[in-house]
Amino acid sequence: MSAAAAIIRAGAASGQRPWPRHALSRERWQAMAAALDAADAPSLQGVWAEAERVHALFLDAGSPLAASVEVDGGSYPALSPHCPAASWFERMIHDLFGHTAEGGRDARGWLDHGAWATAAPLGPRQAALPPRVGAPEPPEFLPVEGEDLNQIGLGPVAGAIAEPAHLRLTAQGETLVRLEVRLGYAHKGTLGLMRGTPPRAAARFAARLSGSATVAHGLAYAHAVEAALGVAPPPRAVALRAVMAELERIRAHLDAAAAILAEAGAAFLETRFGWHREAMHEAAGRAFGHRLMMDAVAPGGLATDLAADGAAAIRAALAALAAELPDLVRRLDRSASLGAGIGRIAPDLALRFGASGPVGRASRRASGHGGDARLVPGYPPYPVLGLDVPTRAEGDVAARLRVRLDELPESARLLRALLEALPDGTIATALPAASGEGLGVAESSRGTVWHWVRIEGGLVAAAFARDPDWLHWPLLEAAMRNGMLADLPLCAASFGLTSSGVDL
């Protein structure tokens, strides 16, 4: 056991379910933070806050490990000096709650771009800000030092449908010296909207955090609520949740592959992957009444059952993909150099930033579970289905594309098995008007999704959602360091990043 994990486990355990949260004193939290420098330290998954405390979630050999510390005098000891992955979370906490990460690496704003009417809207010391005259100040980026350097700003408004993100490029000729990302332009106030609502009503906000992972976010949130309240969904709901999740995974992988191939100029392959993506959308709409299957997952089970012709629609879309996928892969093999060596992420860096999904599995040394939350820590029905998780070690654009393509047949196999043995029965269990604290997980097409919720008297008192791209955007910055400017669009497409889940 690592020193950091031992410090956390020695803290008093709370009633958080299914994995307890360990309360640490300020001194023990500082000791834990210092121990995060070690090579065997647990992998940070997220940091979030409430009005009077800050929480951190780690994975220790695949096992979730949560810790918390009380906020004292408006501050708490920062994790970022020893764990750079914590930096964006600390900036978010300061904007939303007003808590200062004492000794943090970066004190700049994150979600608050200078246009909010209230400082720290979720914190205990809300304060109205003075009226602003004119436009808010432009975002502050890191200073530039050196000769023959040029800066280029991209976004947040682009000439096509693109993520609202500001990318500040510092270049020397055609070489990208530094890429810095600024998000927050899609902030929706999700955590505040969830407060004070019944858990099933709050599920609508969880489902809208990210359109590319609406099922995964809904599932992780439902797992958190069910853990907090001690509720188990019916077997049919468990199976159909997995059907939705695998259908969403296939659709998202096809979408990402089409985007990568578009940037690579492979027009025919882009078109065919796009066609199959649309077929999956249509099958989802027929099966569950919505192309994205939004609001279908609910705490306690499901809000909608599988339509009478839903299974047939899904099977038809899978059959069409299975018939053409081998030929598409062969065509891709003829362009074996597509993305090779571009945007490489070393395995050690991917591990340090808790990378998951295709980004993590394309930069992973041999592993029994491939960093897939369906297996570790695991949730029904996957442990009994069996799962082959493809991994690569190259960590470049080509590897990220190949991981996605390798996952398509496995998700199709899971879908066929689930539909073949679909249980009968009800699709939802009633939720009690009780109190509790829960942590939930789900594996999206982009990686691991975490949701935390505290329920008091049948209403959501506090919540947090951790989209995988919290930790993947910084890896894009690292992947492009000293790369070529012309490679940025292809590299960014291979990450498949979204901003909405990070912007909360």
The other form holds:
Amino acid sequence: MSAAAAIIRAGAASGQRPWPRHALSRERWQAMAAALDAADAPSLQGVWAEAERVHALFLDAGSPLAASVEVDGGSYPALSPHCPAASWFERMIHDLFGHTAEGGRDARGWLDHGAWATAAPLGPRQAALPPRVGAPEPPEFLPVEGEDLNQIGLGPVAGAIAEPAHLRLTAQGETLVRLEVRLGYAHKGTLGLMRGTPPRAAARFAARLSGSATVAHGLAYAHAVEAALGVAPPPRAVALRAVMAELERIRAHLDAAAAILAEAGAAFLETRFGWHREAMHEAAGRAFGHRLMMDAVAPGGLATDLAADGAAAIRAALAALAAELPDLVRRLDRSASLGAGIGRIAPDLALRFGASGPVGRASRRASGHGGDARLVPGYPPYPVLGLDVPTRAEGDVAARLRVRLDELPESARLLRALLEALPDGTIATALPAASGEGLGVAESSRGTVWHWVRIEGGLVAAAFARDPDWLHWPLLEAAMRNGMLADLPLCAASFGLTSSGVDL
Amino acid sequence: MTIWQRLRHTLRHGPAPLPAAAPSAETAAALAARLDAAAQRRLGRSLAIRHVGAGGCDGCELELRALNGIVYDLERFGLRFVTSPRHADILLATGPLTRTMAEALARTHAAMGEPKWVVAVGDCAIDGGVFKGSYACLGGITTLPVDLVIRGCPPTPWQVLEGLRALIEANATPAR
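Write the structure block of the form predicted in complex with the partner chain for the protein whose form predicted on its own appears above.
Complete assembly follows, chain above in first position.
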């Protein structure tokens, strides 16, 4: 066991389920932070806060490990000097709660662009803060020194149909010296809206963290609530949740593949993947009454059962894809150079940033690292069904595209097996008006989604959602360092990043 | 099906896009009346759209991208998404309008030439949707004069298409 993991496990375990959270003193938290430099240190998944505490979640050899520290005098010791992946989380905690990361690498604003009525809207001292007056300060970017450099600001309104994000490009001729991302434009105050509502009502906010992964977010949130309240969903709900999740995965992978191929100029392939993507949308609409299956997953089970002709609609869409996919992949193989060598992420960097989903699995380590939350830590029904997770080692645009395409037949196989043996019975279990703290996980098409929730007296007291793109945006910055300016759209498409899930 | 089989199929049976029903005459009439009241110059039958994501969840964007794809094929109706607001006739906004996006939305609108339309797509853009009352949102596209709203969370591509085609019809009706 690594030193950091040993320090965390020595802390007193709280009642968080199913994985306990270990309370650390300020000194032990600092010692744990210092041990995060080690090569075998657990990989950071996220850092979040509530009024009096800061929590950190790690994966230690595949098992979730949570630690927390009390906020003292408005601050807590930073993790970012030893673990760069913590930096964005620390900036988010400062902007939402007003807790300062002592010794943090970056103290600039993140979600807060100065447009809210007060600072630290979720923090314990919010009521005492003065209201803001005047125009907000312009955002601060990293300083640039050198000759013949020019900067390009892209966004927040950029591209044809896109979510808001600002990319600050520093170029020297055709070479991109640095890419810096500024998010926060889509901050909707989701965590604040969830507070004080019954867990079932708060599910609609979880479902709207990211439209392209609405099932995965709903599922991770439902897992967290069910763990907190000690409720088990009925078998039919477990199976149908997996049906929805795999259908969403196939649709999202087709969507991402079409976007990458569009940037690469492969119009025929883009069109065919786009066609099948639409077929999956239609099938989902017929099966569950909503093309994105939004709000279909509910804590305790499901809100919508499968329609009478739903299974047939899904099977027909899968059959059409299976009939054409081999030919599309063969055509792709003939243009083998598509995206090869562009936007490379070294396996060690991917591991250090806890990359998951196609971004992580395209940068597999020699030891076979390629985490998929469906298996590690795992949740029903996948460990019983069995699952083959394709990985690649190249870590470039081509590998990220191929990992997605390789996952399509596997998800289709799972879907057919699930539909073949659907259990009968009810689709939801009632939630007790109880208290508890839970951590939930689900694998989205973009990677691992974590949800944490604390329920007090039947109402959500605090919540957090960790979208996988928290850790993937910084990897895009790294992938484009010293790359070609013209490769940026293709590389960005291969990451398939979204703003809303990260902006909360 | 290989590419050659598909090509043969397309040549025999015509192109892939789905047939579309006529737009709602009622919506078109209401829009035409509004246009007359504003004494706006008509734009013709080809309209360019600039999309602004004002902080939504990406659900509406997903459906807009679908609209742009082969199945719905927006361009056959004379509608196309453009990247520069200076080329756009329609500002199509999604999302509950986060406070942080208000400035960018206003600047995009200001950069568009007259005459111009504003379309709010999705429940969020109409009144904030589920995000109504958040400290971080302005509760929909409230800072601009909205000409057409398209409901849904998110609206289906058909619903968006129907609204936009009503806009074209209203535009093409000769001024009295």
